[in-house]
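Take a look at this single chain in structure tokens; it is the form predicted alone.
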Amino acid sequence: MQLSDLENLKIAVVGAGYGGAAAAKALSLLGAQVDVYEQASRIREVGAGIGLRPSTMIRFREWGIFDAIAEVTSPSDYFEILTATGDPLMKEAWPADGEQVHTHLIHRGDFIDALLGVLPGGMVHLGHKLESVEEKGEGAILTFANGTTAEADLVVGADGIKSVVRHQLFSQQPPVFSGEHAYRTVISTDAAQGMVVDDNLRMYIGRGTKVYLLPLRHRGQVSFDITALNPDGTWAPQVTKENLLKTVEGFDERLVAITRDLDMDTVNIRAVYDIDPVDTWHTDSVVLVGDAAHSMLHHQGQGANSAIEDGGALADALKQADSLKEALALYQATRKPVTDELQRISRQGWTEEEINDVFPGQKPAAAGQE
């Protein structure tokens, strides 16, 4: 699209999470008028740490925000998978694309704060819970629960796994329960039983349970996550310390000790859901990004990274295509095959037998030792 067309484009982003904030940044750099509408009255990310892959960090460099993100992260060299008792199964060096960009480990709260902090003042409107989106002419009208409305040439649905935009215009299929729970918290490095010695992510696999240790040494902390099989699909289930300890039976005694010492008031407990692939992500004036388009299980750590890539790909498509309609089609053609595959792989989960399917050619070093 021509620069003048982009500068006249009025864009409404629904949702101020990773995907929404990233899309807003990328689209605002095109010169478009961007407003972000977030249902919460304040932004608060709970839970744990995530890894920002090199391709994501390269996007941040393109957008001029690399330093703002990197200063609240720890660069990491590799990801390691071990048995429950610590025998090595697989070690993957994080890709080092471009100018030797590392994967960076970051707390979710720091990440969203940093992303929102690089958006222009007044762009984000809190307390705007979307009730409906209606296409009208060459644009769309948003209606919010607070009684306000907004019109835009392009609506970007970045409103997460329970997306109103997706439900109203693209798919009414509900989220899909994975049969797992995720228990996530952040503890001090001193409380990690000496298991955090560098800045590399490690995952321990037991029967039906995965335990993740993701260092946040720039904060003096470590993200401690347990993902365990559980048939209770309640969105926010009630779980006791005894329940958690049962999930780590047979694991390294240090991991059991960490679990035993947890303050349950600090543990974020959620049933794990994703969505089935959505056939179409866009109309002529509305498009989906992030979890609204392709929510996936967290086993590959690709949810946030995929949302960031969506924002970049959408901005790229708007620059490359001759019209808004062509740009949205190009965006979907670029991103959907990638995220469909990530959704598929993430549903495999992690077992010793499946590691080679996820990492072709990397035969487990110690399969069967558990």
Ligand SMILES: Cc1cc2nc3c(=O)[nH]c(=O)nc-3n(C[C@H](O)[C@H](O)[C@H](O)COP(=O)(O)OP(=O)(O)OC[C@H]3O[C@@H](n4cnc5c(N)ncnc54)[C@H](O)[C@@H]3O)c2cc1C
The other form holds:
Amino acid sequence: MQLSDLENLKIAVVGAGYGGAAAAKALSLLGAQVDVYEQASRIREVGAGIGLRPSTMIRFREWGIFDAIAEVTSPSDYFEILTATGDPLMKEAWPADGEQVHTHLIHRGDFIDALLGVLPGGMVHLGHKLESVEEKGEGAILTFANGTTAEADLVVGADGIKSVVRHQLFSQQPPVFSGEHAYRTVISTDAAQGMVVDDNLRMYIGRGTKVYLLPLRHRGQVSFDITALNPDGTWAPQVTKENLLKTVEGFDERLVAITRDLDMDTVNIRAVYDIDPVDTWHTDSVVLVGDAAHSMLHHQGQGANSAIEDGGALADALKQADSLKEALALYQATRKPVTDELQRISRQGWTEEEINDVFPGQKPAAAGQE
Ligand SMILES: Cc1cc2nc3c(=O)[nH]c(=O)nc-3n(C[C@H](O)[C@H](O)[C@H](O)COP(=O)(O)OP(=O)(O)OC[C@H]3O[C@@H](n4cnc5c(N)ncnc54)[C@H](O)[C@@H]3O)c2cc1C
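Would you mind giving the form predicted together with the ligand, to go alongside the form predicted alone above?
Full complex below, order starting with the chain above.
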């Protein structure tokens, strides 16, 4: 599209998570008029770490925000998978051969603060919970629970796994329960029983449980995450320290000790869900990005990274195509094959035998239960 067309484009982004913030940054760099509408009155993220992949960091360089993000990260050389007792199983170098940029480990809270911090002031409107989206003429109208409305030529639905935009325009399929819980917290490196020896992410795996140690050296902390089989699909289940200790039985004694010492008030507990692939991500004036489009299980560590990549691909498509309609089709054609595959791979979980070993005769709650 021509620069003048892009400058006249009024864009409303729904959701100020990683996907919405990244799309807002990329689209505002094109010169478009961007507003972001977020339901929360204060932005807060889970106390946990994630890895920003080389391709994500390269996008940040392109957007001129590499330093602002890198400042609150530690670069990492590889991700290692080990048995429950610490025997190495696999190592993935990041950067891989040919990649120039490291994966950077970051606290989720620092990440959203840094991303929102590089948006022009006044762009994000808090306290705007989307209730409905309606296409009208060549654009769409958003209605919020606070009684206000907004009109835009393009609406970007970045409203996460329970997306209202997806539900109203693209798919009414509910999220799908994975049969697992995620328990996430951040502890001081000193409390990590000497298990943090460098800046690399390690995952210990055995008997229905994965334990992640993700160092955040710049904070003197480590993200300590347990993902464990559990048939209870309640979104925010009640779980005790004893339950957690059961999930790490037989693991390296130091991992058991870290778990024993956890302050349960700091542990974020949730059942793990994804969505089935959505056939179509766009109309002529509304498009989905991030978890709203393709929420995936976290086993590949790609959900947030994919959300960032979506924002970049959407901006690229708008630059390359001759019209908005063409751009949205190009964006979907570029991104959907990649995220369909990531959704598929991320679902490759435990075998039935392994599940039966942890919960004899008990099946996880039915897929789709909320
Ligand atoms: C246990 C776990 C571990 C993970 N680990 C990793 C990892 O290591 N690496 C990785 O890349 N990814 C990881 N992910 C995935 C990652 O968290 C998500 O893919 C990412 O947060 C998606 O970003 P998003 O902006 O699309 O959605 P969200 O982060 O869900 O943001 C959506 C935003 O929209 C707002 N919103 C929702 N509804 C409305 C509404 N009606 N009106 C207005 N605003 C609304 C929400 O308040 C929120 O701010 C993990 C996920 C889980 C559950």
